[in-house]
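The data below hold one chain only, encoded as structure tokens and taken in the form predicted on its own.
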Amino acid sequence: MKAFVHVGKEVRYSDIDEPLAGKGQVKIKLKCAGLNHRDLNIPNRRGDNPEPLVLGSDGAGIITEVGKGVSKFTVGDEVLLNPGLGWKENSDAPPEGFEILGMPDHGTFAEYIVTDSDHIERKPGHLTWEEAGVLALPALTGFRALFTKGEIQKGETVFVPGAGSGVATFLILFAKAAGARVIVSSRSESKRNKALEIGADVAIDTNSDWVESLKAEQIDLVIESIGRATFNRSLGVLRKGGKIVTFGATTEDEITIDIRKFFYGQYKLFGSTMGSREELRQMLNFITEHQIRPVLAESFDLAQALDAFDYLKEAKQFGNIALRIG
């Protein structure tokens, strides 16, 4: 079968053996996969490993084979992959042994994938294949950050620095569906306008004076994914006693904060990563109830995956990037 793999010191589109479903497993003919920043980083993490690894954490497709012991699914079912492996019930942090699909196990950038039946969910009926293929990882990340950790409430205001990522677009859609007010920032005027189009109430220039731009706002929650470049600026616009939830660091990992200012302000800081199967199911119910659709930035054929990687590296996207398969 065709797949996009990391092998040695390169990533390439090539042929690898087609997998077979074993006991408790299903084989899925993938229709679409989603490209995430994690996929860009895995080749560096693997170094010059000579064993081919199929990249990709997100995907959706049709079951073509069911192994012994599988009773909840049958051939022909339309499903999406749960990218989080080994985290079933919601908890304060992932359990020991938690992994994300696409390393060390083969991922979704291939014509077929075999996985345990516990690691799939039924595709929401209102979504296209491209929408379902890009959904799980960024939507689950945003859902946990916003609801489990951030505990956003109707009428509260959330600020999302950096409006272009797939997770950021889900944060906007989810927060608005929950009745919250949403503020975003971006250096790109085009991305600011697109954020307003999908529901954001206010969009400010990242290069502006945030304190001045947001002086009329009371921000209850900031969801941070940028890190050192924006963390203290985010803290500077958060109301006293407010929350920051952080799930990423696209700039430097290490930050310095004024701890006295932090404890006098009675701020709350939470870390968040992906989410559990329980939260994934809650998220799928939420998007079905509110008929939420992922924002698609661009779609590429699987054979064009290198072009998709370049597109993501250059931060051109507003929303999620899909890889069409077959």
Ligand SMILES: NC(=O)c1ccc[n+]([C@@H]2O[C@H](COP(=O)([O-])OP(=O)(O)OC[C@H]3O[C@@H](n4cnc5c(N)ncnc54)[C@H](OP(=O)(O)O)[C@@H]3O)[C@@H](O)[C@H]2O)c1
Given for the second form:
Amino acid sequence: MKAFVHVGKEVRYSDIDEPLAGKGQVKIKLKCAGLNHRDLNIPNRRGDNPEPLVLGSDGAGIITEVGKGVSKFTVGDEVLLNPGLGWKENSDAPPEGFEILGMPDHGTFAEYIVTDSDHIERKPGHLTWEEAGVLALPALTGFRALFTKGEIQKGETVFVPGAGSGVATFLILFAKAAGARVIVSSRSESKRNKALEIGADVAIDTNSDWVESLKAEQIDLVIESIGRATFNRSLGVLRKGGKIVTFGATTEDEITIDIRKFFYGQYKLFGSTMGSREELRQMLNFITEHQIRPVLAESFDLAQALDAFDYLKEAKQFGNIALRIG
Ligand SMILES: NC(=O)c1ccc[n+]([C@@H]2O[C@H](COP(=O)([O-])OP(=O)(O)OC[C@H]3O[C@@H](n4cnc5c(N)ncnc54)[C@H](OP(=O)(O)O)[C@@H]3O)[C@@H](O)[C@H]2O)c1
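Now that the form predicted on its own has been shown, please provide the structure of the form predicted in complex with the named molecule.
The next block holds the full complex; its first chain is the one shown before.
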């Protein structure tokens, strides 16, 4: 089968053996996969590994084979992959052994994938294949950050720096559906306009003076994923006693914070990462109830995955990037 793999020093589109479903497993013919920031970082993390690894954490498709012992699914079922492996019930942090699909296990940038029947969910009926393929990892990350950790309430104001990111578009859609006020920032005027189009109440320039731009606002919650470039500025516009949830560091991990300012402000800082299967199911119910659809930035054929990587590297996207398969 065709797959997009990391092997040795390169990532390439190549032929690899088609997998077979074992006991308790299903084989899925993938219709679409979703590209995430993580996929860009994995080749660096693996180094010169000679074993080919199929990249990709997100995908959706049709079951073509079920292994012995699988009773909940059958051939022909339309499903999406849960990218979080080994985190079933909700908990403060993932359990030992938690892994993300696409390393060390083969991921979704391929014509077929075999996985435990525990690691799939039914595709929400209102979504297209592309929408279902890009959904799980960014939407689950946004859901946990906003609801489980941020505990956003109706009428509260949330600020999301970096409006165009895959997760940020879900944060805008989810927070609006929950009745919150949403403020975003972006360096790009066109992304700011798109954020307003999908429901954000206010969109400011990331390069502006945030204290000045937001002086009329009371920000209860900031969801931070840019890291060093914005973290302290995010803290600077949060109301006293407010919460900041961080799940990413696109622009470097290490920052210096003024601890005195932090404790006088009585802020609350939470780390978050993806989410449990329980939260994935809550998120799928939430998007079905509110008929929420992912924002698709761009679609590429699987064979053009390298172009998709460049597109993501250059932060051109507003929303999620789909890889069409077959
Ligand atoms: N922990 C987890 O479970 C988890 C899950 C998903 C993602 N993540 C991490 O979260 C981050 C966001 O992921 P994503 O895939 O949603 O992001 P993404 O689509 O790559 O977008 C990153 C955003 O960051 C902003 N940005 C980039 N460089 C910037 C700079 N120098 N100054 C200001 N803004 C800058 C851009 O905003 P504008 O172009 O709008 O200005 C861009 O939209 C990544 O670091 C990713 O690794 C973590």
